[in-house]
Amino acid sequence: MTYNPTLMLSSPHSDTQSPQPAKPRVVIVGPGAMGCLHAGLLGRMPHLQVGLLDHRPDRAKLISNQGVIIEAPEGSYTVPTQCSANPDDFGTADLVIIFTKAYDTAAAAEHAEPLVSEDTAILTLQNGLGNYEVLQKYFPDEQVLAGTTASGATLLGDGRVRQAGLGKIVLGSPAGNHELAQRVAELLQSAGLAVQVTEDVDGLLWRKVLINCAINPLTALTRRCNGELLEIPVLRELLDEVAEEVYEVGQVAGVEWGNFAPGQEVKQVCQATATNQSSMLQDVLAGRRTEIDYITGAVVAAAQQHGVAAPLCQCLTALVKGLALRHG
């Protein structure tokens, strides 16, 4: 796509008249693999000012000094990245892109308010469900955007990541802000990435989580890349018994899944990435507190709430936090 210099995100009627506006600043909250990766993909480009929002001084410092470190199939490249754990210091963006692990949103968005006025896109690319509605809590509603993102990344060291593979960005808007959602699309395509504008939100992460409920579990319990878990039948079979239970709780819970065949949805994502650590894994791996409750654990919490059961959910929860305690 060819970069259009006056697309901006406050609004079409902004005032164009300058001969060189301001170039749209794009501020990505969580320096974890996703956040780094996608820091360095729109910090190529020189159309964009983007930043990066720490918690961690300390890091944030580092990371400032070395940029970021994107070790790619292409060959190794570093970004110049401006990171900060003060959001003062990037003034008023046009994108904040929220990468935290999902229990941390809320911190996330008190952290991120002087990033926004009134003219600001909040975008959520996390895993699990709930987290468009938690920065809803602390944004109004018609600004924040929700999506997921096909990419993979593993984070080697402090601002330092392997690129595992880019895949499409899909986004939409809860509230129906449509015109936002195309507008925030443009801009991530001006960079290069593949983005696709939704209607259904809810059911692209529904369909999100269940591909993560039956594959990051698993990997994180057997230490197994995605695509060994097809290797071995027993595994097979679980995946697409897990696969299986989501769906039906989504169904339950007002999920339009369309011609979403289950089963082989998730096989087709551990075939395509095959090679990959999930995120939970790469968790466990590093003794960090996993998202499990925002996967399986939200599935659980959706079938409780619509009086159905969801067994399979349930013990891969138990089973995950019991890992996390003995390793935390």
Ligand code: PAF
Contents of the next structure:
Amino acid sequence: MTYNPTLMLSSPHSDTQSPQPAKPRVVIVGPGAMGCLHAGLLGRMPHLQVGLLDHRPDRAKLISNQGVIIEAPEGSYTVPTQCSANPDDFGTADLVIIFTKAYDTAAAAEHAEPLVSEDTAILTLQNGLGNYEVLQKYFPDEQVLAGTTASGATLLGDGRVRQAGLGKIVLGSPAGNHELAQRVAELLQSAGLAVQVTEDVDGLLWRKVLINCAINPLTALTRRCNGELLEIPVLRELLDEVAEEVYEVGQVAGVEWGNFAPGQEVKQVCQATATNQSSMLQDVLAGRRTEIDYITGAVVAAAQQHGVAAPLCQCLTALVKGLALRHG
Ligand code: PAF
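Next, report the structure of the form predicted together with the named molecule; the form predicted alone has already been given.
Everything in the complex follows now, all chains and molecules, and the chain you saw is the first one.
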């Protein structure tokens, strides 16, 4: 796809000597599975300048030397990638995409501050509830976008991921800056990604968190792939019950679910991602802290705030928090 200069989010970095408009600069924060996948998907496009911000200088150096390696179903490829732990190495960005774990959002925002000018869009595509609210504490509300991605990836090593499936990104502006959401969507589409814009960001995030509440703790606790949850009748039933509970809490919290059928949607995702290890299972297997506080934990908090109970989410939160993790 050819570069379209109208995709710039801000005015091109001005250079009166050169007729060439500067390429849009995208910096991805967090070299985990999804961060590396997107650094590779965007970084292979010659019309974009893509960088990866890490907090670990040793890993950043390794990734800069080897590039991001994507094991895709059609074969492996390497994308040379500028990865640094120093945000000043990138200059200001047109788009910053936050892909850290939800518990690192505040640290990521602080680290990314030098990348952000008044023309920068900051987009969170992380799992869980509460991420865009944290970003709004660091950046102007109208520059913060939030969304979800249906893509899956497994981190195989530093800078190396297995692409599990490419799904749609849906994003929007919680502050109602729909024009910025549209421009960011076009920028991502120019890299061949499937992107849709929504005006109901909270509804979007609750739909995703409902799916994560059902799939992630059950896969992490049973150490099973997403698809296996459908094969065991008691787990299949539990998927339905958790989905129904989150649906009801969301309803009390003001989510407009429309014709979203909770159990059915969860089962469809299990089917579509049958061989995936959920991100929470990957965390548990690697001995890492999980995002449970931002998934079922966030639903329990919303339930308490509205004076209703969420016993299944409460129980799953406790069980996952009770797992013995090496780095948890
Ligand atoms: O967190 C994850 O793993 C993913 O969001 C999902 C949708 C559960 C698929 O594995």
